[in-house]
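Single chain ahead, by itself, as structure tokens, in the form predicted on its own.
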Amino acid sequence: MELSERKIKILQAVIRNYLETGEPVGSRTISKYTDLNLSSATIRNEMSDLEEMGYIIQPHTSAGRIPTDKGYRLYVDNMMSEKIAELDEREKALTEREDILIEKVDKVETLLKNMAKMLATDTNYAAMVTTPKHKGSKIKFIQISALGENQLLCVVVSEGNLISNKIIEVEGIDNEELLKLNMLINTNLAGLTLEEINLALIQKMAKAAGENATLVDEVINAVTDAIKVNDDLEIYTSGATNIFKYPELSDTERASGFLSAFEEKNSLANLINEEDSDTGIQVYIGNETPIQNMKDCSVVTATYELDDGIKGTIGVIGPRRMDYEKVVETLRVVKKQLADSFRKKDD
């Protein structure tokens, strides 16, 4: 069954009637809503097609119609590709009050408690901001030198020019050897991610080491320690009780394992992308949810982006009748100026 201009517009009527209200929606309330001029006869004719091809559903009989997560699909993604040029239009006024929020603050943890706070007070849910990590950094050098008799420097340089030092306990290296240790972990490891390291490489590297071949698994293990991300992420959260004033989410089982889930950070690790979408925003609309205990729950997630490829996220989680429009808005106004505040914090 074909899904006409008319079904489009009655689908869209449908779901913003109930963003709105949180009630099942009617043919007269549509007959009102739209544009069309159609009598509720056709209307309910029309609704009755949307519910067959899976867009609505009749919770109750004799009820009205509510839209199902392919309902909010589909117009979640019109809405992503008809309103980006209206978004710039109204982005303006929220840049200059998070210009505002970013000044006051001199410190990084500061600044993005104060973004979730602000996300969460602005729209009404659940908000999350992660502190910005790389994804697959690579090795761009790495420095061994002699810090006294029996111990060495290893300096490690890494994408964004993020630097990690560590001390490695030795028996004594001259100068010769060291440089040619310098040379053999450069050559071999500069340019690589940590995932490029395999078995066979340090073996060979532990092997042309000779005498030296221990110095290999501590300068791995340095390497490791410098650009590992998981370990060392933080998210902060904000606004885990506006779940409370949506009927759908606020009876005990739902909240309870809404709750659990947003207090652990390895769950809501699941809604950091390693890859981004055209726009920069992600839509999960309920069973799209990686994370079990928010399966009825819709959750918008934004990547800020700062240089040589360091990535933090910006997260939202609602009810499914979520305001996608205002969400999305807000996200992008609030990425942008994370990524501008951090290149200021480093002029």
The other form holds:
Protein chains: 2
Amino acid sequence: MELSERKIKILQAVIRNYLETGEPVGSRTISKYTDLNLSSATIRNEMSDLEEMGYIIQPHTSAGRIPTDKGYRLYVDNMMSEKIAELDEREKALTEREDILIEKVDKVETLLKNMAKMLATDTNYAAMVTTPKHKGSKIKFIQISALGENQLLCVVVSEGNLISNKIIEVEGIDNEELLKLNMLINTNLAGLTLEEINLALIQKMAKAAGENATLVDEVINAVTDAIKVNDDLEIYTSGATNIFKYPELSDTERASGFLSAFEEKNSLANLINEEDSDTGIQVYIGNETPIQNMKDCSVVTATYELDDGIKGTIGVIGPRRMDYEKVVETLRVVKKQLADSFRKKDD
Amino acid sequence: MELSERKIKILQAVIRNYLETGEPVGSRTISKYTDLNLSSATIRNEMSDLEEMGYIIQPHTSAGRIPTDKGYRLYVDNMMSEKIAELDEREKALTEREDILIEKVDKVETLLKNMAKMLATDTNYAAMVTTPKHKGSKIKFIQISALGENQLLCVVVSEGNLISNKIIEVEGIDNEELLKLNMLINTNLAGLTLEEINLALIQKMAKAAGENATLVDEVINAVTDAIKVNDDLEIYTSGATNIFKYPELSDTERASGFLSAFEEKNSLANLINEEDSDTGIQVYIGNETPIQNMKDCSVVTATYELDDGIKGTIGVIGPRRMDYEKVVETLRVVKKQLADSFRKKDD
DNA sequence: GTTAGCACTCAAACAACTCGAGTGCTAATA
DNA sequence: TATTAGCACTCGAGTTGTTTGAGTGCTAAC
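Form predicted together with the DNA structure, per the form predicted on its own context:
Full complex below, order starting with the chain above.
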């Protein structure tokens, strides 16, 4: 069977209506809702066809129709973007709010947390934001300083100005040694990635350090440890309880499952998908989602990218009948802003 | 009316039984449950009395009794600690597990997160852990280093070895100046609390810095900013979804309310109570809890204290019919362990 | 091809009924 | 006087039956 122009319009109407109400949509509603000027009977025939083609389904015999995953997919892929004007305005408003957000915050962690929160309040769905992941990020600068008698503070700054630190215990060290150590460490390690610190290099440095060889060893360990922390993927979430705004997700079992998955950050990591579409935005509908407990949800993720291949993910998770247009647009904006804001910090 | 020995035993039996089952407890059950060797009829009379006194209540006419807040309160205050032997063992097991936990982790944040998670899995309730709050914590050491052309990295270590850092933009500075600056900053600020950095001191330092006065200003700002971050109270939570294990909290409305409150860390801050009982453990039962949305829950909090008056809070939130004994004991252990683990880090 | 009309279906809401756990009271008992 | 057996009574929970109305599919007319 062919998907006629008219069928498309009807499908669109069914979906739009269902997105709003969450109730199965009947033929009479469509007959009034659209400008097709068709009677409910005609609509019924068309809907019957659409059901046969797998785009909509009846929850039970005497009910209206609701979209299937296939229906949503068609909608998302082909029928969405129309209200451009409205979105432009939205984008402006969002951008402004975020600018404020970013100005006020100088800790990456706080920035991302706020971003997640804003995303959640803005969309009324659950939101997640991951830290930008530095794949093989380079060491920029290392500073070792004495901290009391037997402790050294080791600060590592890596590309993107991510700072990490570690305290190591040592047996007394005087200032001159410290200076040498700093020099040695910096000249040898700056510019390298974690992977490039190999045994040969470590031995070379130990040799150069002479009697302080063991110390160098410890410091190198501290440095790699410290940098590893930055490689840790953190996921910030917000708005989990928004799901209670959608009755179809609010029953105890579903809610419990969803919230468990959402609390367990590990499972959220499954949503991170590097092979992106050209727009960098991915939409998973219902059963397409990689997380078992979210089969009744839809997930939209976007990858934000800093200059140098450093990537992070932002995502919104809501009911199948999520306002895809709004979510996609919001993510597009946030994605851009996030990238910009990091670039700003790097200057 | 007098609370006879027998009434106490019956009340205790009612509570114990209710804690386990969550179902109203009938007279016949008690008659078998206890070693009082009384018929259900007698128990009925006693229970009727207990109800009149306000310790238990009937949800409806033909149901068994459940404890009131007053009943729980009596139980918690006077009738609890009995199974000491068992707990000793528990303590050992817990302690071991935590030791492992602590060894493997060197980032405070991760430690606390893990702690919360453990607390939650262990008790099957929701758990929270706050960062230790450094009231007027002293600056221990400041290190300023050049980071590229126009940036300075400013690392502040404060008491308890909490490290914070900030990057500041400057107009070129050479090494010698930097050395002087470090000296100046350290001699003047080390040992002070945030409050002690006043205008007079700043002016004095600016004067000493001569042409670098504005720079000193900026650095001081960075230092205070950096230290403020540590003063921020972070609250880590875990196990929110455990509430779905208790049917009386699982209906949509209650769950939604609870989870919202739990997600909103601000509201959890209300649970932090500095005026502690002698044990440092606080029990809030039902309506006693300071958080509106948790009226159907009970909350047990404990304050852990590091050597120097630095305090944090850990807490467990569950249904009214929570296993108070177990929770109090667990908190007692974790409290101790947490304090120890920080002390270890400080050496 | 479209539409009006009508019989049919089925979930949701409501009412009626049953069942049983548990009570309170009374009268008998130790 | 305290305890207990016995019994009538209460009421929530679960079950069944009924009603209602939204919505369908089909047919015949336009």
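Residue numbers count along the first chain shown, from 1. Note that the structure is a prediction, hence the values are computed from the model and not measured. In this text, rigid core is short for the largest set of C-alphas that superpose within 1.5 Å between two forms.
Peer 1: Does the distance between the two CA positions of S267 reach 2 Å or more between these two forms, the core being superposed?
Peer 2: Not so; S267 is displaced by less than 2 Å.
Peer 1: By the 2 angstroms cut-off, has the C-alpha of K204 moved between these two forms once the rigid core is superposed?
Peer 2: The answer is yes; the displacement is at least 2 Å.
Peer 1: Aligned on the rigid core, do the two forms place the Cα of L153 2 Å or more apart, comparing between these two forms?
Peer 2: Yes, because once the rigid core is superposed, the C-alpha of L153 moves 2 Å or more between these two forms.
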